[in-house]
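One chain comes next, on its own, written out as structure tokens in the form predicted alone.
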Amino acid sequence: MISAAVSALAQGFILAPLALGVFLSYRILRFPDLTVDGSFGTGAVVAAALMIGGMNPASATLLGMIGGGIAGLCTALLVTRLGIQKLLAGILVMTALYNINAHILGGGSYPFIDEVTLSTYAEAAARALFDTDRMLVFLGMPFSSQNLVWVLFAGAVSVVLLVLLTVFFRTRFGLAMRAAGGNPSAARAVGANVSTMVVSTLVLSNALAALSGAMFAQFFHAAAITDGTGMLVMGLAYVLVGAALFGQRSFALRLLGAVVGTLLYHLIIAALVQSGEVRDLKLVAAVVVLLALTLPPFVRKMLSRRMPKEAVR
């Protein structure tokens, strides 16, 4: 059970940047950006192609992140320059990225065998910290020392991102981004360039998704052009689980909620998998999103019907 929990936490922290990216497009721009399904895979395949060419994994991961940002820029330009509807622009770029990612990787998938990746660093760190790169034992239960290193590393990345995003969205530019998404007319009235804000949000959102994609591929020792399939739905599930926990509080707490929602989601899924209750993880994510979108309005409607009756009594 501990092994499953450590693995779930590692995956949760690795996918936390994806959750933050989906949070930005969904909460600031008020629409689910399908580009992330493609940019997640772009981060994975760009990093893989560069590591295959001999680049160190840190630089390859950073460039994979930049590749995702470029994908977000393409969607943003379709929206702001060509006037294409946001959802349709995301679909167009996501579809194009499927073939682009295949050309970058040179095929449908690539397993890391001799390449130096972040997992190679995790193995070395495990040997240095725990004198073994295999299994540790806690309360008689074994778990992977490398997965624990991934928890520490990806957890540190998530904390840094949370701090940077919290500080950034308190700046004048960050506040303008939030205003442009919530009320474009009011943002224009105070002199904000709404098109620039949309571009900035989509670039940042997809760069974060690509960062998750690059780390995800290295955690599982393989990159594939299908890695991003369904990741928007997964990201929405993380964001909505976090919203259920933290509610509509401060922006910083809602960012934290997206990360906590990601961890909680993966811990719950790990428990269900261990019990043999679930295997179709993306189907579960779709159901979670459906319930999160439909239950709150239903509950509010039921409460509004009961309150007048209670007032009469």
Contents of the next structure:
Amino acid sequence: MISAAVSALAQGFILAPLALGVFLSYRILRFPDLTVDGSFGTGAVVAAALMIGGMNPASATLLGMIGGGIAGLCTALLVTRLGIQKLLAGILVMTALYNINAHILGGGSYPFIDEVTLSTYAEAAARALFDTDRMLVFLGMPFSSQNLVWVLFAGAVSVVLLVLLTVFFRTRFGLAMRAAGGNPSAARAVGANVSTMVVSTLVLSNALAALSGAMFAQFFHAAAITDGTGMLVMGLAYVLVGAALFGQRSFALRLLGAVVGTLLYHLIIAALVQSGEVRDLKLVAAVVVLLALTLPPFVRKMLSRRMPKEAVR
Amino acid sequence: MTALTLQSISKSYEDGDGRQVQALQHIDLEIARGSFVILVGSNGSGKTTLLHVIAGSERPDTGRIFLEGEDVGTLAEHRRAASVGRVFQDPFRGTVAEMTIEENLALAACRGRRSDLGFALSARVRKEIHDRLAALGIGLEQRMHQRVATLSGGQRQIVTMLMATWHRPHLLLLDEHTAALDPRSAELVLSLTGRIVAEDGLTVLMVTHSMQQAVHFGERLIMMHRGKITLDISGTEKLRAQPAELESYFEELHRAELLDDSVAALLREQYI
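For comparison with the form predicted alone, provide the form predicted together with its partner chain.
Shown next: the complete complex, the earlier chain at its head.
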């Protein structure tokens, strides 16, 4: 029971950057950016390839993030320079990335065995903190000390990201970014360069997705080019759960909602998996998104005060 | 000194049936600094296209545009926004609905500055926003933290007006900014418009459909028809103009247009 909860929290925090990334594209630019299905994998395979080459996992993860950011840049340039529809641009880059990711990894998947990864660090940290890299016991229930370290580490990453993003969106640049997504004509009329803002949002969004991808691969001791498949829908599910919690509050709370939504989502799924009721996680995510977008009118009315219009449309 | 100079501006585009429409035909126009100019014309006369061209959201096919003597023809819309303020007809177009009133105004306060990493809502900016809202006297300063989505159309237009004039633009473009409002809101927006324009001594180009407004506002009146300026009166001539007189001139133009169109249609039927 506790073991499942700790594991769910670890995964939730690992995927929280993805949720923040999807929040940026979906809630600010108002379109579901499929690039994340590719850039999540890019983060995983770039980090993996670098760690296989002997780079330390922290630098490899950061460079994985940059790889994801470049993927976002490609989508953004297709939109702003070539005038391709946002949705189509995302699909094109995602499709291209499938092969590119395979080339970077040199195959379809790669298990980390001898490589030093964040998990190696987690093992060492667990030994240092809890005197064991195997099981801890709480209330008579065992759980993995390494997973607890992951919760602490990824949780700290999430907190840092939340603080940075909250501050960032209060700056002149951040405000212009929100305006450019919310109402491009108004943003232009007050002198914001909308193209620059679209590019920045997509770069940031996909870099965050790639960070999740890189951590995800290291948590599961393997990188695979299929890691990113369905991640946009997962991210949308997190964001919509978060919107149900913190709908029309301040921007900072809505950002927080994306992270809390991710944790809640994983805890609920873990509980359902424990009771043996849920196995098809991506199917579940798709259904959650579908339900969130097509809630019956009376539920919508009930929630209308808390949910932003875009979320229930 | 002229605030705006247009030299031989032409613009054509394809309509839905693939026919070339001349929206603007060699428009020459000078607007003196500090003047309030009214622009009237029927739908499709080219007045909205003219505003787009001045603001930079559309490029003219030919011609040059000067603002305060500076050639701005190649400047992108967001760059030109540093010196051109604009209020649209659609109250939803000028503000960002899901941002708060103060965030929208902070955005306007950034106009002409680089979008850098300084805090947008510094204490100084927030105080200025509060004071300027309070000066309007309609209680918006108490709702600074509310989202613009909670405002009425008229209130939105007032916020947009404040955004457009925050840094005293060289030219303020008003594109039928009261046409979508109920009469009472329209009146309020107009009176605040007059006040802001007078206080800041702004140069204004205002498009309107209302002959009443055309007569009562401004000291110069321009009428457009089929991409050309057909009437340009100012001074005493403008003062003497009556709404009914303008309407009848307007209708004359229209009748001529109908005539043109019916002849053209006949010709098409006969020969094509």
